[in-house]
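As structure tokens, one chain now follows by itself in the form predicted on its own.
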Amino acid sequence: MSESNHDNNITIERKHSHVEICLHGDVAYNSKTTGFERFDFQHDALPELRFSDIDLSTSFLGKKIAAPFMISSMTGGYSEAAALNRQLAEASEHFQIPLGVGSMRQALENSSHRESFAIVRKYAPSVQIFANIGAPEIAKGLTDREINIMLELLQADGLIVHLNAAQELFQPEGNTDFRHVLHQLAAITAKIPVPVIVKEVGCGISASAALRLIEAGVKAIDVAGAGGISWQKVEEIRYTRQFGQETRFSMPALEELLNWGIPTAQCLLDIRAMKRDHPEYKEIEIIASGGIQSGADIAKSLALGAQLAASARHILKALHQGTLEKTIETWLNDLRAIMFLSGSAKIEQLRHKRLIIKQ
């Protein structure tokens, strides 16, 4: 077997494993939560509106969307992923909400896997779709041709760059060279015709990191905080399967590392404060993800400074259970209920509602 075929097989195995482990493995944080449970909305006994008149529509990166929710980046790059991405695209189109695809590294390395990504635009012709590539690929430097392949394959409305240092640290074949990410990112934002979004994959983005990203030209930040999937746990499961019970870290440190990260709500609070200190960056849009599992979480995300919320694992589970559209509709109805009880006819009003910190 050639080295390229061997690497390709490893990548396909990894993508298969990621989906299977996220669906069935114990990959949640066990010593941290998202932090949303700390907050309540203040009840409005006089909402002065009709429930049926509540409007969930808003905008994201200059385009109107039907609700402040995004189907987050999941998978692609192997044959079975095409079926998953088709269903996600159909749901995105049905609800008129944005969709991010999984890492497109495989599409750059092997043209035979491009259809598993291209299928998304076929079934979601009118919504925002975002290409996706990892920080290690950015650090090495992408050619103009590689960037164009990703954008043209999806007719993409933007490019997501995911930061996954903790995941790469735990991944058996991980790339932990994160030098020059910011420099290369700035070069990309300066030349591509669509906005760049930077997202974490579950450890959160601090205010100081967000500021550096904004100064590099990033137009939106997906905090992807702790409290949802621990990708360290996903990769530790893969590592254990590959090497038995051997681990590279002491047991006390392992527990801390597997639960490493900034809770999602804290990321939102800190970045909101940073934006207030830097009014020149008020137009930078924030996505809340990392443990989003209801319309209540979406509502709290907006009140904490997010433009919209996003979810991956719970949406993936719903897809495999055959309840994808029902789940999204239920979450949006949760959101409408909170808007009604807080006296918010429109999303912009909800963003300015007071949250009470629980004692």
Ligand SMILES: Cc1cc2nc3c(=O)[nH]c(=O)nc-3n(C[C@H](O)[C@H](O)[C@H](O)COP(=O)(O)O)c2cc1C
Second form
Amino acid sequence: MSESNHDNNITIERKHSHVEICLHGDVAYNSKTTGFERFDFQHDALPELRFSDIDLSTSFLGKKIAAPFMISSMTGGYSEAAALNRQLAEASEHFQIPLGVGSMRQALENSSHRESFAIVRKYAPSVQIFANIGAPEIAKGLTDREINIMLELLQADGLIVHLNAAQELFQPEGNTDFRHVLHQLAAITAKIPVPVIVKEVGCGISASAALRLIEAGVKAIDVAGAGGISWQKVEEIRYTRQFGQETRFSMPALEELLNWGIPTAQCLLDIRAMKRDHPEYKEIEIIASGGIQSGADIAKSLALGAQLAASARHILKALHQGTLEKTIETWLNDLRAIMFLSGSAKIEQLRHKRLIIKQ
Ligand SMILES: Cc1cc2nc3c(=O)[nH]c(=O)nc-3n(C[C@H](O)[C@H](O)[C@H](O)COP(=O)(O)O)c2cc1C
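Can you give me the structure for the form predicted in complex with the named molecule, which would complement the form predicted on its own we have just seen?
Every chain and every other molecule in the complex is listed next, the one we just looked at coming first.
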């Protein structure tokens, strides 16, 4: 087998087992939460509005969207991924909300699985779709041709770059060379015709990292904070399956590392404070993700400074259980209820509500 065929097979196995482990494995943070449970909205006894008039529509990167929610980047690049991406695309189109696809490294390395990405645009012709690539590929430097392949396959509205240092650290075949990411990112933001969004995958983005990303030309930041899924745990399961119980880290440190990261609500608070200190960056949009699993989480995300919230694992679980559309509908209806009780007819009003810290 040639080296590139071997690498391809590893990538396919990885994307496949990620879905399986995320659905069935014990991969939640166990010593950390998202932090949303620390906050309450203040009840408005005089909302002066009609429930049926509540309007969830807002905008993201200059385009109108029907609700402040997006489906996070998950999959693509192997044959079964096409069916998953098709269903995610249908849901995005139905709800008129944005969608990210999974890492497109496979589409760059091998043209045979490009259809599993292209299908998304076929079933979601009118919503924002975002391409996706990882920091290690960015660090190596993407060619103009590679960037064009990703954007054209999806007729993408933007490129999402994921930062996943902890995941790569735990991944059996991980790439831990994170030098030059920022420099290469700045080169990409300067030349591509669509906005670049940077996200984590569950360890969160601090205010200082966000500032460096914004200075490199990034237009939106998805915090993907801790408290939902631990990708360290996902990769630890893959490592154990391959190499047995032998562990690379000592016991107390392992627990710390498996639960590493900044809780989602903390990322939002810190980045909001940073943006207040830098009014020149007020247009930069923030996505709240990492453990989002209810309309209340979405509502609190907005009140903590996010433009919208996003979810991956709970959406994947709902899809697997055949309840994808029902789940999104329920979350949006819960969001409407919170807007009603907090006196917010529009999303912009919800964004200005002060949250109370629970005692
Ligand atoms: C099965 C699965 C595959 C994922 N693959 C990618 C990926 O290829 N690129 C990426 O940026 N994030 C990927 N993610 C991470 C999510 O986009 C998200 O940042 C992370 O899971 C935290 O959000 P959550 O707690 O709602 O799942 C994946 C998530 C899941 C569940």
